[in-house]
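First comes one chain, alone, set out as structure tokens in the form predicted on its own.
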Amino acid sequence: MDAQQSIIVRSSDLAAPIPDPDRPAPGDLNQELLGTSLWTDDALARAQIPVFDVPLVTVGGGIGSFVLVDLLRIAGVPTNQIRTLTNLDVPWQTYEYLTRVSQIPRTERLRSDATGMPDNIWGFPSYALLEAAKEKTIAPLFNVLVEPIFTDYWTPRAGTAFAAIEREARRVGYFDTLAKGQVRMVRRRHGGGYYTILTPPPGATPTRRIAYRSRFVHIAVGYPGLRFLPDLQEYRQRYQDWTHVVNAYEPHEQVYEELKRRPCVVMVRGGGIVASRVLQRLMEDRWNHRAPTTIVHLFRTFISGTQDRGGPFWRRKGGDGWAYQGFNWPKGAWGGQLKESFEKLEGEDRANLYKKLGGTHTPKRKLWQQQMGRARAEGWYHTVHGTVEQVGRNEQRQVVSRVKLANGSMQDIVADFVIDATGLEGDLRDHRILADLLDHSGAGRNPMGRLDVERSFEIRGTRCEPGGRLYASGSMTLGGYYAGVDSFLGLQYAGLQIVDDLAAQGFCPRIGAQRSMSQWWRWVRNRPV
């Protein structure tokens, strides 16, 4: 059914005097909506929230979203059969302005391998044969051909991913299926399915909110929030001050543009990705900008080598303070026998193995290598390890950082500017919708704290019968049967998945040999699904 055409509330009957303060304005959430986990369709009339019917609705928006819908266009799903809630203009919004904050413009590496191709669910031909062709050079090719023995592994440049992501946007329909706004969020319906709840944008609407009654709910929102570490938090909190403490994920370009103008002395926590293309970032202005700058780098587990984690085939390079791999999971993770492993284990065996392969590590790129070779040796780049205890600010509105060595010892460690690459997960509940879900849907964690999902990637007791699924993809299924979910390839497999599942309960066709190959040409050739 056309959303368009389902609305059970008219907009003429949602005139009304003036409002009772004490009171929810027509169209609105009112209490009994808000205290009750099934909703039924006479509570919604009784609100005055107009309600739309679409049977698949996915919420978020980003590249999880844009896989789903692609996925669902290239088995042959129309559009109006889709609607896509979000507050994002273009699906990679939000990952770009994460990359840009984090020190990786549209002109650098990211960190995912060739054939992770959120465009391209075939992975042929790859981000490296294509830059190959467009620069009529072989260098990638051979790049990946020796890869990781001889050279780097090979990665596509962030501005390829994105420009690729919004050539198969416009190809499959996707900006067709957008339903602007912000989703407070989605409960369980009285008879099968959901309602999601929306609040669109300031005049979009005679009413507050509006609701989408669906059959199956897709949620792809990405990290729950930014985590800011404690210490950091309370010293913003107690100083009022975000300037010269700030996260590597959030803008942060006038930390930068400070460093050139005068000495400065700036501490960089974190031995993971984001800390290696800061520190990258601030030597290079140092080198090209003349840039004064001091860095001590505090590494909160210092690795000096080898790492040994349950064999001869479980150990990871490290040195000097750093623990190296390619990705963000072994290969293995995501088509091989670690796959199998995940996929058969439960419960804590789980975590455990989670735990076995996780902790922070970076690749070991041979540009980072000369950087910070260069740069010990000039004497301006210094290693810290040690835990801190405390951050203050003197009398110089300095931030002092006590920090516990290694050894026991404690040293104060004075910076005009720290930066905080610690990580950007933070808890379910730090996201509004991930919390509802937790309080009124039936949802639960997994052993690593995640959503619990199936491994169709259906969230785990939220069934509504008859009939109605609720799925999830991204960072949020984190611990589940499949460890690579916060990657291209985790966020296509996932896809697939919910897909497999949904073409089961008879929403779609399987995306079956010759579909696949005829809409890989069409894809070739940039042709509409």
Contents of the next structure:
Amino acid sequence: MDAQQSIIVRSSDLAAPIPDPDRPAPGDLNQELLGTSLWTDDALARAQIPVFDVPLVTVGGGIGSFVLVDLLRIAGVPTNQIRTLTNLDVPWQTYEYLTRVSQIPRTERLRSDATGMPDNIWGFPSYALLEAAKEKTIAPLFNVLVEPIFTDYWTPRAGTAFAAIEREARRVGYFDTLAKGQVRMVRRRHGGGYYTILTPPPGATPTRRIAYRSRFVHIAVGYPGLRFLPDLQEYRQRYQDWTHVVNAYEPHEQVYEELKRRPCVVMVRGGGIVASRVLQRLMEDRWNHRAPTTIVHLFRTFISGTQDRGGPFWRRKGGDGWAYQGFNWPKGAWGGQLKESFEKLEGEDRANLYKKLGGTHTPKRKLWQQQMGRARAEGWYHTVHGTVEQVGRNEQRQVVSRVKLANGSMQDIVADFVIDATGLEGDLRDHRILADLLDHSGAGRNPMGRLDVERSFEIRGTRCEPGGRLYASGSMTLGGYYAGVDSFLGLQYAGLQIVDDLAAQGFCPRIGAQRSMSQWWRWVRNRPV
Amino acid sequence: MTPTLIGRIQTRLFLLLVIGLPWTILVTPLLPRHLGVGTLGGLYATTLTAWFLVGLLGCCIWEPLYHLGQQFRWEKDWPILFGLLTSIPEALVLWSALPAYDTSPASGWTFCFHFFSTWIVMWLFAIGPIKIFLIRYRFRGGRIL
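Swap state to the form predicted together with its partner chain from the form predicted on its own:
In what comes next, the whole complex appears, and the chain from above leads the way.
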């Protein structure tokens, strides 16, 4: 699979794109810089790229950057010591885009624990407690008390999290740290620290590029890219058909609109939470908007009951094709015994634990169980267990999937639309900044092929003495010593590890009990840090 | 909650010391005095013994047992309801281990009020406010040190 097979849902597509300059301009990258891994101050001067000094730069400007800035501010770092390089206007922009197209509008609930609060490092009072107070009901508290034994996990509404991040961003002065533009690369600097090259919006600066010279750099650019299933990608290219075969992370509202107009068969591929969301939308449209849709749900791995994943201590619930799990890892991976296990393991052993706990899964939510049960009883929701060998088109211009069923026989499944909800993540190289780190800055891959980071979230092999440290947090670090990196709580953990590491180097005070208490009280009263 | 065994033990001792002890000292004078524990001094001896035994039995028997139970959970977590319900078996065992109480209902009420009020205050502190003071607590499996 090459990079062209990735769907790009990076921030560059969400905000106004800032293209690379197409003709020579003052203050641009030259061959000397492009070809050198370790940059000197003189080389930047020769290229006439203006240099700005700031101790710490965070690249991305999404929730990962926001959480780190929040923590640094709480630790006592002034805003003028931090620059957030981004082309996003607000930290939740990419996240809101992804959740919205995958059927979680602001009013719907995320798959996130009540205490996973990007706006509140303490996780107290939790989103459940806040919702209970705001809506004057004890229902969320009762839910949290009896979950997951007697009810589903309580999870916050997407809009709650976004509004909370906005409040906290204003409180800590996050927006004062923004420098708008597209980051092109981070390179090590001769003499310590790093250069981060930013392409500002056209006309914003006299030169095409500007450079930030900093001792610390933090990379939080989100998903390197999302991949499309190769057979579907091939179909789209062969038939130039981008409307009948879609990825759940692309805007695909037109599919649901079309389904309301005529009887269609939709094939849904995938057994994760995005598939659950898409099914919910399809089913509710059928009931509420009389969309006469038939759903064929294709599972590559079909789970028919509780899975044995390594003896009596390792049994995960499952059924009707799905594996069931509340969150994207077992809870103990964020802060309990599974987290400790991951921390201790290296190489192959760590990869094996990832494998044992991994796989595709979705929460067992009562609503979804009821909906699937009813749809099955009404006879228009069918599950199929098999692998797709080829995707083509028939004379009626319908999508035909040739499926090798679990029993070995072949079957052609005809559908009007195919929704790919498999959510394959792209390779590090799909992202230009990460590819550049691999090629020029000594970064490597962990046992899962992602960016190799230390327990402190420093990118292994990229240190630039004296004093330079390069950190990363987010999904690109999956496979390291911490599994829950792609979550609100995981970003907070990574942020805390980074801030502690920065404190150990004297950049900021370590957040101790007293600072924590006084800052929490400021958070409660919405006072500046 | 997502405790480790050492985290469970540390959390229990921490809560007993920071919440359980002051609470016991505060509420003991409010408890009815009668029978074997007729004087305030006698009552303190009994409630403080109970407090001590919750720590001792907890570290030696209960927490290792809960940890074993947790192994059968895929999530390797300990739902907060468990943290509340485990008070019942612990109360039963503790009740039979405390010689100062007799079998009268009055004794029972004294014991129950002290034991369960202390438990609930500790539990409430552990599921929320503890994180205000210990910002890294929730990532450390309940370890304090």
